[in-house]
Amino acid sequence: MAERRSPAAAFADRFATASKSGALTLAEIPFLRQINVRVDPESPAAADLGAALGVALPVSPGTAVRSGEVTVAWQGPDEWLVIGPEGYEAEPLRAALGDRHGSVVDVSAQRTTLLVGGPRAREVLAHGCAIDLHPSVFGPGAVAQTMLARAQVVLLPQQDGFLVLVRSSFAVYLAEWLLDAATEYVT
């Protein structure tokens, strides 16, 4: 069976070196589980899927809840991505929906998870994104689906960064994009 590999892993070195000068810490975080749940916010399955995460499913637009090592983002009226840690399972969320109407899918292949963080994190990712990213207007707590740079991602504001979830297939392309414009904190 071939090693699992993950779309940014040929920036390792050059994300460690980037980060070196304190101002900017670059990474990737391979590998986390996202699973797209749907559900109708006011049924009983919505509040069994709570249960089951452990955190009731946030219903105020661009809000993301933690439960441990779980964050739960709104992503529309009737959506929401999990984010957990590799190896978090999805069949608990399943077996909590049952047969009634719903989906619990594991997109996890879908993205990877880029990490911005550092005290120029905001400056940076300001270069590329529209949405403001000042602290009282979108901290800890808020999730964003915009554009950084010319790529789609969902943004979470994080207390030491962001998590910035890409595509895979853009994760070149924002991994690049993202040294580049670190360059001016970073030298």
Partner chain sequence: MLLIPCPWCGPRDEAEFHYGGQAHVAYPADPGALSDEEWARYLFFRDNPKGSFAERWSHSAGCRRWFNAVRDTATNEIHAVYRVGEPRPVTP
Second form
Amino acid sequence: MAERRSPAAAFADRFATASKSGALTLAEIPFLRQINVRVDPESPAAADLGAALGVALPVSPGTAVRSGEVTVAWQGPDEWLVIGPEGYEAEPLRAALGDRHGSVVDVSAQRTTLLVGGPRAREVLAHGCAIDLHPSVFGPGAVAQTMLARAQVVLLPQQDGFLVLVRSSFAVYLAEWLLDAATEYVT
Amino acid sequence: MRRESGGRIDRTRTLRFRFDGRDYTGHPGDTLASALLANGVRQVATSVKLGRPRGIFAAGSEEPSALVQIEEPFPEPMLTATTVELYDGLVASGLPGQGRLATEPDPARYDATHAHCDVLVVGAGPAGLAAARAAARTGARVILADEQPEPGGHLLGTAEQVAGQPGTEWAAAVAAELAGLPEVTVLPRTTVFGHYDDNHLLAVERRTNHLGGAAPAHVARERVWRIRARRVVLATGAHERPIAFAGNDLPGVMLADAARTYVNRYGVLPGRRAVVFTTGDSAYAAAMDLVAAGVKVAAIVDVRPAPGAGWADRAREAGIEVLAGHVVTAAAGDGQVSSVLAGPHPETGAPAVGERSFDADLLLVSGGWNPVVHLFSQSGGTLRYDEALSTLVPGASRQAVEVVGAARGVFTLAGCLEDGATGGGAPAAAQAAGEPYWLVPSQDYRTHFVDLQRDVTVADVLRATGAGLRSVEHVKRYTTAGTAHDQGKTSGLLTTAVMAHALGVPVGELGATTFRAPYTPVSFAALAGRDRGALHDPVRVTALHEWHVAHGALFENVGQWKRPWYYPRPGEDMEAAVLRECRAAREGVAAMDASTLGKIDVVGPDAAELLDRLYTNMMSTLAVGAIRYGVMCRPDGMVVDDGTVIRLAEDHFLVTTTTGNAATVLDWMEEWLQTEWPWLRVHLTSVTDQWATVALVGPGSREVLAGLAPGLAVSAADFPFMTWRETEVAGMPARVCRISFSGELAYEINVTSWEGLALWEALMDSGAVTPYGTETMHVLRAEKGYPIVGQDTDGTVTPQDLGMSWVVSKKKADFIGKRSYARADTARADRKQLVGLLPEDPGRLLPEGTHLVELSSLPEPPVPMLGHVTSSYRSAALGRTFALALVSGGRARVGERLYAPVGDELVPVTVTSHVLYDPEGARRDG
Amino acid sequence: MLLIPCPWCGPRDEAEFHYGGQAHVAYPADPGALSDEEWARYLFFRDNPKGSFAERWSHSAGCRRWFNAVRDTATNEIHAVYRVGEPRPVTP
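Switch from the form predicted on its own to the form predicted in complex with the partner chain and give that structure.
Let us now look at the entire complex, which starts with that chain.
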């Protein structure tokens, strides 16, 4: 396999430096498997996809469910993003869908994943994110597609912080923006 | 001068500052205004039009006259001395109405944040504190914002008691309780300046301004808060208003409550001997506080025939003469007040005669109180003129907004506390607020000022009404009253009242001018925040970007993308580099990063049907494994985008879009799919960033590809034009498409963006491949007459205009745009059509955008224009310059000579076909 | 900054949305059967009321779904949102 390079690879050192204060953790989690799934949630195919995933596709807007190491995040009324570890395969999902109407598209390289963790994570994101990030309304189990600064992102709140999924071509911009927004918290 | 003791200043510390070239001292807790008054400085500025001396008129953000410029530590224009907190090393100067912008960039950091709350309380006076505490005790998420550095509002300037303790201590205790709650945010030094739709409010927090040169560089100096509140409580207080009389702008004339604030809060005596001119009771409290602090109050001139009994008696006991039914006719003095003239209020409306003269260096004025309704009005709330209070009060709002305390005309401390605690639900109790009184009658109104900052007098307002103006909005524009940077906080209603007086109508009949954000001036730096420089707009880069940078590429902005423009070698200019890159592509082998092309995955049983409806040509007939070029148009028939359509499977396509249009095209496809044809079983997924794409171009490209993809049969027969193959290139899974945007034998190689750099490096390691940029790409495609959407088209161009009738299906029953090609307009023979142009001088490069005319000398205007140059380049292949142009009836003009006006010159050009290079297409198979 | 209630994602800032103009202007079933004037009316003519207006929006930075909204063009109040294909609800 040829050498791969993740979109924010050049930021590893600066992320590590910014994470030293303990106020904030910044890191790229590269090469996660991401699969875009489209299917009618009422259809037998949706049920079969759920069985293949080990968890039913969540039908409540803005929710994400977990099955082992895999997260299934609502993206639209007939659209989900499956996020798994690097070795997770899309093929069983394609097989579960079969030739019924729907789609299973590997979009692993479409977005990279940035971890924004630590006690000040919410404050850092609030500098550029207009949605309410308060844990009472946006805690683990939630997901939102929204804007962070001027980039579209998928936000997944974690027990400690957030996963920020950003399109690869915006990753450098967003990494620079995050480091800038972190200035007061890590200096 | 400074009192011996008292005030909320830290007398243990001394701050040095300089104003208008002279050195002074003050204390932490001072504003620049209080420190100037403490040092006996009376004149602070001169007025904008008349050059009259102006002093300190108020004690807060309503200040109309004490305009200053900060010179150090960083220049900042147009601040009011009353809102600048004093710090060590401050250097400032007074302004004649206009400031000076800094000439160097502001080194400070400014940022912004978003916040959400159940209740936003604006104002931390008694009503606001009570409201915030009531809300916080329910567990609600509360934000309390106040423009002052400490809570208390009006309590800071008085000696009043709350709950048996000094009001300021009560305020500090409430604020401390609030600050200790996890869901409460208390924001001092924060001005809520805009109240917009859906309870979106903007505030600016001044975080380090008060630290001057000691401010830490990494902390944002100012922060804009973008607050979304379920409910807003406006506890914005009230502004005291002035009265129009002769010389009411002289330094030494001051709002009564401001003088009270200077005495109590700052421990400053704003004068030694005062006269008070009032229409109500509140100025008596001010007078008593001044007396207690050692100011001699010579007289209280009360316009009411029967002043409030309790207050008048207390004043007289304190040795103050109370002149009931009297008015101040003039403040007089040379550069500042030295005497005050007063006389009986004439019942008849005749000019008042100032028969009494008092020596005084301070004239306190109280014309009543105006609730601060700015934010309420901005929110869409209506205002109502209250006859009893003689002022505008909040009416109805369509947003979740409550107004409490003085901001809705509740002017007692007890009333404000109750109002805040209960959310302003109760009707305001009737109050004896005082006598409505605005204007002291005179024969000469030239120094009766209504707007001190704009130098607008009663005479100016009378000139406006005399000219026939009847609307407050018209008078505002005619006189400029209320348009200065204080936005008429003290002058607005006074101007209206003077108009009403002149027109003989009730004040309430005239209404109010519209209140607009911002409530107080906000610096552009704060509004820009971090959205400047490199973070102003996202810079999108491909997976190969680092290589391009390392190899000296210059970049072109295409939408938000940075694309390599050309790769100059040492000593090369752009022209030399591009000619070299073009030659490599036409004669050898060259590669370009094409990753920025938009890519959309289209899957579903009706995918072909959707594409047939959206593209002008037929896509359903495309064989699996094949590729077709396609054009999308709007219903009006004009081109919106073009690209290729790849059929991956019977029900599965991948379409590409132009770089700048990727998001637009996806939105466009979703719009038709979701809103017009929801029954079509198709799913669309953006995969633009999933793939890195490299265009490998030139007669040598097949050999290079063969070397890297040993498993791929590359011959023209095995891998024909407009087909694709899955294979491995340099060990990476790849989709290779035989597509050409240059006319040469060419491939587009797609790998995941993770592997894009490795692919590119493998190509470069072959040693044969020249990297090329967008400029070369443009030249190569223009030589072939391939248009660029957005450069050679502008939303008024059909495929037929581009010479691409072949891409418009005659067989399909319908597609988006089809009906418009039957309109007379799209069939006109004189439509602008894409043609080639050859300047007669083969070295002459026409500027893009140059117009084209038929005549060899220009007639008198209007000159008939035939069209314009859309693309223009030097061609290595043609050995000359050439251009593409949109020309009226262009295809019928091939062979004609036209002229391109460039400067004073008419450059002769010959019209040609838009395909200038290899029109037979002989080169595409290598 | 309006707060627009996406029927799926709930209230979001206006900046996440793309405006789509007047709602309920259907693409003609058979454009070829229309006169030039009828076609021009479809292409170019839209209502521009002061007050309630049914219009299309797309939550382009969120779930990418198109929907309809009844907005008061004078006050910016959104009286209703509803899904594509549903009839315009009765609003003030």
